[in-house]
Each structure stands twice: as structure tokens, then as C-alpha cells.
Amino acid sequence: MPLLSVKNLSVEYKASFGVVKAVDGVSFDVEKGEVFAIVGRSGSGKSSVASAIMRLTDIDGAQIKSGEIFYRETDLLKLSFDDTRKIYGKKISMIFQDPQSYLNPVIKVGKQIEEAVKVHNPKLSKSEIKERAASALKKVNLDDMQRIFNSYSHRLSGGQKQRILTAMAIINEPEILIADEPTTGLDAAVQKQILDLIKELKGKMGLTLIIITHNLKIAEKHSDKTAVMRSGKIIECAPSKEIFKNPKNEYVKQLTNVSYSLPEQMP
């Protein structure tokens, strides 16, 4: 049985000019321990799939029109609000693409990290919460804990903020980690550091990864299986080696022939 199974998922947005079908009948399975990449150009629907898995579509102004999303034997789309708190942030977690938008600029970073523990572990003592926060920061290679804890997000670099979001995503030791464009806005050297970090965390924590990216080189290098999206649909899904060496779909062939302008030092 797959660890995560998406079946016939459709997501719609209401726009001034009518209804936009961002995701149109998408289905795929993610096996335990796998790195599954969802790739496509901007507007292809890949981030909307991640949003639906995390039950964030309402926040994004979208609506899930049909489908099922199973984590093990649980249909995530049928969970009550109370039950979602047992899954999201604990069993399934996500690294968002814009850390500045998800870190509160008027609350010190340390308090935000501790809150990620407290909301799922209300019985832990203050010292236990702090210890878990310190452990998470160490896992993402942020050793200057005191300075990080006492800083506001605008005083930290883009790479540090992305590491903090990563620490918050793994702090409750999830089974599935979704990384939505985790290197957006970072320079080439920091992009490589973040990708190497995610790969390292997967190995140490036994994570199952879903990577959302427009960058085919990232998918080719870092994933076991790749799903290519276009206009809300998955047009090809196969082991990454097959996708990049011998794609079946004509559009995917065109994509893999395009030179994506990544720096030489990128993996």
C-alpha cells in the first residue's frame, strides 16, 4: 500500500473571468521512503496539488471539487478540524517557498519555533520544548541557537530563514515532508546547501519527500519518481531515470530538451 495516494483530485479557483481548473483529475501514489517530484512550469497546478494535500486550499482561495487523498488508510479530505491537527505538522509537514511570508516579522524566531512544538505537544514542559527546538536547529545546521532564537526574521539571511522553516517542518518528526520550491529566491550556492540539507535529513530521519519544482535538473538529480504537470493534469509519471532519458509524452520531450538556466555548480 502506498504511503500517500492521490486519486482523481480536482481543484478550482474563482477568477474575475470565470472558474480556473488548477488541478484536473490528478492521480498518483507515493511509496514510503521515496522522493517524488512534481514538476511543471508556472501555472501548471503543481503547488495547488501540494496545497490540497495539506488542506490549505481555502486559504489560497481555492476549492477541492473532487477526489480522495489517502495517508495510509485515512482520507485526508474527510478529516474533521480536530483530526487534522493530529496529521498536519506531525505526520505530514511542508516547507513553504517564501520563508519571509511565513515567518512573523514582529515575533522573535525562537518563539515561532517553540510554537511549532507546543501546538502538537501541549503537555511538554518549557525546557522540553526548548530542547526539541534546539535539536531541530542543530539538524538544519544552525548552531548559533541563542542568536537565532533572539532574532527577528528580517535580520536573518534567505538561507537561514529557509533553514528555520525546514526546522519547523521537521520538529515533530513527520513521516512525509513536502518541499514546495524550497530554493526559490536563493543564490546558487545556498540553493545547493538547502538541497543537500533536505537530502541529508531524508537519510537521517527516514523521510518520504515530495518535491515541488519548476526546475527539471533538481527533479532529475534528487528524485526517484517524477510527475510532469501541464494545465492542471499529470501528462507523464514514471521513474525519474525514464522521464529524463526516454520520455514518452511529446511535451515532456520538449521540456527535457530545453536548457534550464541553472549555474554550473548546481547539482
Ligand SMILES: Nc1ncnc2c1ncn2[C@@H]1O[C@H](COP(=O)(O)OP(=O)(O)OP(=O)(O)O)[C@@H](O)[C@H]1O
The other form holds:
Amino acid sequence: MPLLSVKNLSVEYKASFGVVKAVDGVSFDVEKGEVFAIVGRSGSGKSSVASAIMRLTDIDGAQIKSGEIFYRETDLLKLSFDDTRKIYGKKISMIFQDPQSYLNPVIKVGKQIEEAVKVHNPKLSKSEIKERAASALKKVNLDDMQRIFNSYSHRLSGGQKQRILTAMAIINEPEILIADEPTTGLDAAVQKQILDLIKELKGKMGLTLIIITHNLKIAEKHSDKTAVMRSGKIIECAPSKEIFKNPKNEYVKQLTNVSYSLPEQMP
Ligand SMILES: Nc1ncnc2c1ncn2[C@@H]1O[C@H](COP(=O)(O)OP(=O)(O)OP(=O)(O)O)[C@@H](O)[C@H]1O
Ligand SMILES: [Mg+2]
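Now that you have shown the form predicted on its own, what about the form predicted together with this ligand?
Whole complex next, starting from this chain.
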């Protein structure tokens, strides 16, 4: 049985001009321990798939029109509100595309990290919570931990914020980590550091990773399997070696031939 199985998922947004079919009948399986990449140009529906897995579609103003998302035997789309709290942040967590909007600007970073522990472990003492927060920060190799702990997020660099979010995402030792464009907006050296870090954590913690990116090089280099999305559909899903050496779909052939980073104007 796959660890995560998405079946016939469709997601829509209501826009002023009509309905946007962001995800249109998408199915895929992710096996335990695998690195699964979702690639595709901007607007192809990658983040909407992640929102549905994380049950964040209501917050995004999206509607799930059809589908099932199994985490082991549990259909995530049927969870009660109380049960979602047992899964998200604990078994499945996510590093978001835009770190600043997921850090609270008026609460010190350290407090937010401790809160992420507390929500899922209400019985831990203050010092145990502090210890866990410190150990998560250590895992993401943040120098100058004490200062960062006592800072507000706007005082931190992009790479530091991305590390903080990574620390918060792994703090309760999830089984599945979804990373949505974890390196966008970071310079090349920091991008590499963050990717190396995620892979290192995968090795240490036995994580199953879903990496969402428009950068085909990242998918080719770091994933076992790749799904290529176009206009809300998965047009090819195969072992990454095949996708990048011997793609079947014409569009995927063009992408992998023409360029490694998808140009925005690509149809
Ligand atoms: N909150 C929203 N309201 C209305 N439409 C939305 C909303 N979020 C996304 N969309 C639309 O849904 C489609 C898929 O968007 P999505 O963010 O999933 O794409 P993406 O592949 O993650 O793109 P990117 O690479 O730019 O992050 C797009 O057409 C987008 O305009
Ligand atoms: Mg996105």
C-alpha cells in the first residue's frame, strides 16, 4: 500500500470571471521513503494539489470537486476537524512557498517554534518544549541560535526563515514532508544548502518527501519519481530517470530538451 495515494482529485477556485479548474482529475501514489517531485510551469496547479493534501483549500478559497487522498487507510478529505489536528503538523507537514506569510511578524520566532511543539504535545513541560525546539533548530544548522530564537521574523534573511520553517515542519518528526518551492527567491548557494538540508533530514529521519518545483534540474537531481503537471492535469508520471532521459509525452519532451528551468511563456 502506498503511503500517500491521491485519486482523481479535482480542485476549483471561483474567480470574478468564472471558475478556475486548478486541479483536474489528478491521481498519483507516493511510496514510503520516496522523494516524489511535482513539476510544471507557473499556474499548472502544483500548490493547489498540496493545499488539498494539507486540507487548506477552505482557507485558500478553493473547493474540492472530487477525489480521495489516502494517507495509509485514512481518507484525509473525510477527516473531522479534530482528527485533522492529529495528522497535520504531526504526521504530515509542509514547508510553504512563501515563508514570510507563514511566520507571525509580531511573535518572536522562538515562541512560534515552541508553539508548534506545544499544540501536538500539550503534556510536555516548559523545559521539555524548549529542549525540542533547540534540537530542531540544531538539525537545520542555524548558527547564532540564541539570537534567532529571540528575533522577529522580519529581522531574518530568506535562508534563515526557510530554515526556521523547516525546523517547525520537522519538529514533531512527521512521516511526510511537502516542500513547495522551498528554494524560490534564495540565491544559488543558499538554495543548494536548503536542498542538501532537506535531503539530509530525509536520511536521518526516514522522511517521505514531496518536492514541488518549477526547476526541472532539482527534480532530476533529487527525486525518485516525477509527475509533470500542465493545466491542472498530470500529463506524465514516471521514475525521474525515465522522465528526464526518455519522456513519452511530447510536451515533456520539449520541456526536458529545451531548457531545465521552465520559461514562464511556455504554453
Ligand atoms: N486563491 C486563488 N483564487 C483563485 N484562483 C487561484 C487561487 N490560487 C490559485 N489559483 C489559480 O489556480 C491555478 C493553479 O494555481 P497554483 O497556485 O496551484 O499553481 P502552481 O503550479 O503552484 O503555480 P506556481 O508555480 O506559480 O506556484 C492558477 O490558474 C491560479 O491562478
Ligand atoms: Mg505554487
